[in-house]
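One chain comes next, on its own, written as structure tokens: the form predicted alone.
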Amino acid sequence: MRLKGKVAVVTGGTKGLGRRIAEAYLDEGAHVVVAARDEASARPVLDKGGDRVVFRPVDVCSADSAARLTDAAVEHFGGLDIMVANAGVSRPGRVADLDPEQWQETVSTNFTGTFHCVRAAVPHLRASGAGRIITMSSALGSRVAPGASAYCATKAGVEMLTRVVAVELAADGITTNCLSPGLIDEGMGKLLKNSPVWDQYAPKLASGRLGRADEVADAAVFLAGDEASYVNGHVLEVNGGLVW
């Protein structure tokens, strides 16, 4: 029960890996808010955590969305100690093809909702004297793969804001640091399997497989928990080895 007594937001928290990440959260003990645009995939969450999870509605895209979802776990758990900036998109097209709405979607919803999220939580991080913030990149953070031009870039925006976010808030002991999966069997990484580039991918693998949800979620406990108090503005790979 690592984070036993804590309250976590998890955006993006009713699948995938955020899914994933909030069951963690609440199997080490924590009170759990998940949010995301609507309520309908949040069920299998609510029905595990009991009293101790809550679906809140969130467009990370908007700045005033995000001051409620954060209002709103300090209004219904007491105080907030964990946010994880997870929601994200993801708009394939090389950049002489992509429509200008999809990349300005995907840079709303993973770069700019990150800063939004962060920027919401940082009030309640403050009072809650171990404040803890956890980013989601991605392998194509820092690796090209043509045809994910927005994608890459933003999840490159989001290493970086985490970088300087931790240096900014780091007196206020609030640690700040960033996920940044591989090939995961779950969210992206299992639509990546069955697209016709997958034979591209696959050889990348230096473990010979997609790696779990679950190993994601373990490290995001990790950085979440008191083992991580002195690791900051840190991006955590969680990929195997990957042959790029």
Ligand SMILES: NC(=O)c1ccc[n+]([C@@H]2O[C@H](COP(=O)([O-])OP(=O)(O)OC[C@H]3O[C@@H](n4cnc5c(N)ncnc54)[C@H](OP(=O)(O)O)[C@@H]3O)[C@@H](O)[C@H]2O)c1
Second form
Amino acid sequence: MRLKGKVAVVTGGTKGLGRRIAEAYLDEGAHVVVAARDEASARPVLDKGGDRVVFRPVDVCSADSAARLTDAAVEHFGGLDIMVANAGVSRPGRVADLDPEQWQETVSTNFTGTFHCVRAAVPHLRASGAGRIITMSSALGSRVAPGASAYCATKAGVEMLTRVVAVELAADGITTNCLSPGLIDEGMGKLLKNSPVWDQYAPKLASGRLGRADEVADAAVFLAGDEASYVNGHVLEVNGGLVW
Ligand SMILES: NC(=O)c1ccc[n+]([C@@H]2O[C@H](COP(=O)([O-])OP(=O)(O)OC[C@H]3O[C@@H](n4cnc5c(N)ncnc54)[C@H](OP(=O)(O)O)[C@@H]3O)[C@@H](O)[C@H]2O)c1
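Please move on to the form predicted together with this ligand, as the form predicted alone is already shown.
Now the full complex is given, and it begins with the chain already shown.
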């Protein structure tokens, strides 16, 4: 019960890694707001969490929508202690061929969306006194992957944003850290399991296997809890040992 009494918002908490993080937070005693665009996909996590979990809609591409989300979390659970800005998309394509709309969607969701969620959470996290922000990068946020230009660039941006926010908010008692998963057998990673991407990736991977969503969720519990009170501005890689 490492998060007992805490209130967390997990964007993209309906599917994939976000859903597993939300479930782990519930297991640790937190109250959780799972947020995404599609409410129907929230059913499994809502069934698991009883009255300690609610769904609230958000489109992280909109600053107003992100603000409505954090206000709704405070209204429902009486405060906000943890913001997990997890929602993300991946739109592959080499720069010369990438549709500008797909570039824009990736930037709006992964990068600007993280900014919107962090910004909307700050006033409430200040009131918490022990606020936690967890952003979501990827192994590709610090490694060159041809064909993943938009994804790599946005995740690199998320990592630098995390470091700046950590310094700006430290005096408010808020820590800001970033998770950087490798290829995980859940969500968008699962789709790549039997693709040529895995053939390129596997030789670089010390552990020789995809990660599990619960291995990412365990790291997200650590960063949200008291044990990480002196961890700030850190990018925590959860990738099984990647030698790129
Ligand atoms: N799975 C992996 O192997 C892996 C590896 C490294 C990093 N990551 C990162 O981990 C995060 C989660 O990935 P995942 O694999 O779990 O993806 P996923 O299964 O595709 O889930 C993405 C989640 O984000 C939500 N979302 C997408 N666009 C949104 C928007 N504009 N506003 C609000 N919610 C939005 C989706 O819900 P709706 O569509 O209903 O809105 C969904 O709940 C991402 O940031 C991803 O880059 C994943």
